[in-house]
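What follows is one chain in structure tokens, specifically the form predicted alone.
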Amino acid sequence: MIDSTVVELSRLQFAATAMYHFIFVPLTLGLSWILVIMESVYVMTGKPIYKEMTQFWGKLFGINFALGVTTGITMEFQFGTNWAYYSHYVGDIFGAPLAIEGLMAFFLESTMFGLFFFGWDRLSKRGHLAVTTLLALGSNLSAILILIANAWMQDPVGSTFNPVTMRMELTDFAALILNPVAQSKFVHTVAAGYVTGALFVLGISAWYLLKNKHVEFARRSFRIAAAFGIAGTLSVIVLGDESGYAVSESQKSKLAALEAMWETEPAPAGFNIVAWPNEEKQANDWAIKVPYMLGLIATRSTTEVLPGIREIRAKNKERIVSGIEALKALDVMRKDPNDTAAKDTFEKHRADMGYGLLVKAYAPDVSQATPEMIEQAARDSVPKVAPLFWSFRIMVGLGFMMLGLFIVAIWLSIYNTHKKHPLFLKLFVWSIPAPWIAIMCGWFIAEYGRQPWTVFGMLPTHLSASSLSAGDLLGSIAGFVGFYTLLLIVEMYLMFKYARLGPAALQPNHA
């Protein structure tokens, strides 16, 4: 068994590590198309300003991508690092989209990336603009690849476990590509991309409004990007709902958690709007709910039910008991493997081997589990449900309140009034970092919904880790936190900068 604290350092660093890295992900994927939007006017109009504005977003967007590269490229490696009983488990399987990821995608967008900035004198208009298109095509094929890597792991589709290899090992890589979970994840998570690139569009244009600089440069660029931003806040909201229909099919435990609901209801479910979740009464003290709303946007009718926390609970607790049987006659065909009823035991009881794996947190030897380590593995089975419910309904509310932004930026650009209404402009100013705090909830939401598994069903969390010391991983979680705060506070200050200059940036004593 591998010491508690380490696993919990060693999912700090990943989650430190990660969510650095998002800081700069969403801007890319955002400001990647919008690039693409006004270089695309420009080649049809032939209007100069345009060029300008493209090559002025591209300044930011190019500091930002850099940024990106460099705190990715470690996450890749933590794998081997601190998740190599993780690596060896699934490593046949997770590593495929990956290793496309960086010989396709990440080859191709940084190609791209070097033409889009050192082209412009070099290729024509039309040659220049498929640079452009395909340095966005890059961006996105890179998340889209990293997103069924991560999709896997919620929904572990086309894979099985081999018990002669001791591994899990692919058995249909379309369904591995084609994962219901990896396509409402991706189109979800690259929307939230380009919200955030609208928005930080959005709101730098409206403080040159403010200031009265650059004004004919702002108006184009917030049209721009009110429009784009609208088109990818509705795409958000509209396809959360996918994705959380996906969730009810694959991980009920998280729906569960998210809705902080203890009991299972009659079909249709209510949806509490808000409510104060006690995990030690297993109940919510108080709530505000909507009948039906739960079960018609997460099963899309009105009888399927939706199990509550107690039921979820009785029945892993049903599936550990099985999964232990599970495990118990796999020891016997590791030592002998000819034994049939022991293969005929592991065979009935495979499904469920993964959940008798959650025991050897309190049981080394699962045969030696008591009711009390049955019970209380159970119980970690869902996760703890405030941390879950209370960042739903951030993300959601800023969601609705990033939609109601673009609506009046979309006003405002149609009748040209951004000047009679500074108020508004402030709030585009200051809204900017709602779209990385709506992100960093849902990547939460995500991961942590996930817990207690690395692979839901299948591999536990605590299973996952390196041998390492705690004082190995405090040391490098300082290391990665100081450094990337200074990757941090470059990027911070040459944003501030060339954001403050405005096209004035793209003057050469300005480079």
Given for the second form:
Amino acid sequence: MIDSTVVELSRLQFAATAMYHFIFVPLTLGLSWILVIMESVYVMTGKPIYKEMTQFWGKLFGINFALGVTTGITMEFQFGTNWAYYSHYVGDIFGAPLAIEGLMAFFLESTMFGLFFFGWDRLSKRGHLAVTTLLALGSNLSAILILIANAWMQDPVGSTFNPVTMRMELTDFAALILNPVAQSKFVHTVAAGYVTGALFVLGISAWYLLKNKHVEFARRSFRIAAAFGIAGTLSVIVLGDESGYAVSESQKSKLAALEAMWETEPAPAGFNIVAWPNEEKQANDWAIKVPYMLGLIATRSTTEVLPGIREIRAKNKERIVSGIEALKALDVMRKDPNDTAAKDTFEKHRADMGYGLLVKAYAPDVSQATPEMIEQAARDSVPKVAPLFWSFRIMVGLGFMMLGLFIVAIWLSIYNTHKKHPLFLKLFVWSIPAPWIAIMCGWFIAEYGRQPWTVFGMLPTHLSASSLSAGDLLGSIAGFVGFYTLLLIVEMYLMFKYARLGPAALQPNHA
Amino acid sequence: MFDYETLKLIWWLLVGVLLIGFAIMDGHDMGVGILLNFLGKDDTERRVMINTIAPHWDGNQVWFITAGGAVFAAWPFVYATAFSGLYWALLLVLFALFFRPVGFEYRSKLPSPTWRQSWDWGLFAGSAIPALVFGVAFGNLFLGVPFRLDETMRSFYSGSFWALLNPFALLVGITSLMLLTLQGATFLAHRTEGDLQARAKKTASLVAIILLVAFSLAGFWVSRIDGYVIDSIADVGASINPLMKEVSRAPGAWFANYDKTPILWLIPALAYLGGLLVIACVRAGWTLLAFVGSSLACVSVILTAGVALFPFVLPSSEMPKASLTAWDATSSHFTLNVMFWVALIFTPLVVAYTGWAYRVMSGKVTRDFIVKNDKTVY
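And the form predicted in complex with the partner chain, for comparison with the form predicted alone?
After this comes the whole thing, all chains and molecules, with the earlier chain placed first.
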């Protein structure tokens, strides 16, 4: 049995290192395409200002990219160091997209990264544009493979449990790659990255305009960012996560939690715009509700019923009881692989085996589980409501705010009236962090919303961690957070310094 | 689809290919990082050194990342057991590696000498520590690693970080440190000129000698320690777990594969050839061939160790039957097959565009070049 402190600390470390990593990734995803757009304009028009733009924003891209790589190294190995049982249990499936990411995407992205910076004088104009495009393509391919891996944790398709090796094994590669959850996640996540890159360029350009510096440079950058940003924001909102909502079981419990929907409602369910969820009472103290809206958004129908939290928990309780039978049969099979009665019982209950594992948090030997333990495990089977409820609302609120910002930005660009609206320009500068906040909320919803599972319905989080000590974890968390924070400070310092310098940073004689 | 047993063997080879790819490619970057403060006499010289690898370090580092991913996909047992067991050793490597991307990217972005020197030592740590630790880890494989597996295949590690730093493992650590330093020295000899090049050449010869001595000593030492033998194992062509075998320890067992198939002795012999080639070629001024010699040494030193251990990947000193081998620590038949095709398609592609990138950036890096491009190069 793994000490619950170790599990909690392992989660904390993973959350911290993943979130640090995802400070840098979205900007890479977005800026890389912005560089492609700028350089394409340069190649098509031959105007040197666009080359200057590509090189300057490329410089900021590089400062950001370095820490993306640094923090990314950890991610490739942390499943093994801290989630060893998870790695054993699902490595057969989960490892594949990770390895493919390295071979197919990260190699491409990283090789082109070097040529982007050092190849200006050695490649033809078109050749260099091809390198920049491959760099952007590589970073986006990388995202899709990582999201395929993550989507499998949300909705474990194409795999089955093997009692001999005691793990999940891949049965259908196409199902893994074409997982619908992965597709909606991919669009949602990379588009969020595009928004990040766009608002970054927009905000810094707005600052130049406010200061009346590099005006031509800033206006052109501003225009490209505004157009790219509005396309990105619309993709995030329209094509985003919504399409993934009701397609899988995992999304149902997540949905109920983030909507604070305790009771199953007659279709179509209403949407709580604001509410005060009360975990104790399993109800909302109060709520402002729009009738029908949730049912329409989540099921795209007026008749499909969405289960509430109480109903989901009740169903899960049955599955836990059934899962315990599967685990008991598995124990018998381990001692005597030819026991056909045990095999039959196992086959009958195998779909619920993961739910049986939930009880192991309370009873290491599941045959000793009491009804109270089962009740408690069922309660655990839906995550806490309030954190999900609020982070979802922050994310969505920021999304619509950014849509408004980009509409204004387009307006200013078309009529070329930046100078008349310094207040808006200031707003753009101050909004630069907004996409990051929304993105962190989004990942929180995806990962916290999947609890108590690492792999939904298959492997509980409390079984997934490595057999380490709390001391090990405290040491490594201190190391990661300390090191990353130091590097982040250095990165921010350089970023501010170079952003302030502007395109002058490219000239040989700057300070 | 190949049968399961063949695929298990192929994946043992493919993991070897990735490790060798790492040693050759990321190895010469790390070698440059290790030598940075010792061969570079002033800031411009150190920038020359860094800029020989500036366009390539990031791509090369992916060999390490991909090796991690491939072990996860093909040998999940090994990925889980080794990395959680050798927790602090791996974290040490990761923390050291953190210095590299930021070191390369940030060091020349500010003119302050203190800033630059700090990053130079960061680059040294980020290069030398992983090179040393990888060897130490490899050395401990020969001694066996203290872990056990329970019936649900959960692994428990009972050793400590400090126990890894025993004399034999440290000797292997020095061997791997020298191996990667040699990669760096021969690469620098090829891509720089003047005094710096002369120093790199001298270093290459010296390091080649130390490497061959350490390699020979380690080989001799291995003949004196107990190796591991599989006494019986379930059908290796089927889906099996690591507990379905019996393993014992025997003196000299790490030489069993060489005794059984004497032609394999050619592999360690090639390591000597590689080392001697380096010494001869730097003297003759054939720097590219010296780099080839050093890379040959990488290939054969790694293969020498791999062949000795085969089929063991992670022998357990605490519970020998739980030792992880190429037969029972792998992914399923289906996954190995899928990943085989993925590797078959993408590895040559990676090699092709990496080769192209080196061609585009070929030629010597000079002091002049650094001075002229002060703001745009590392």
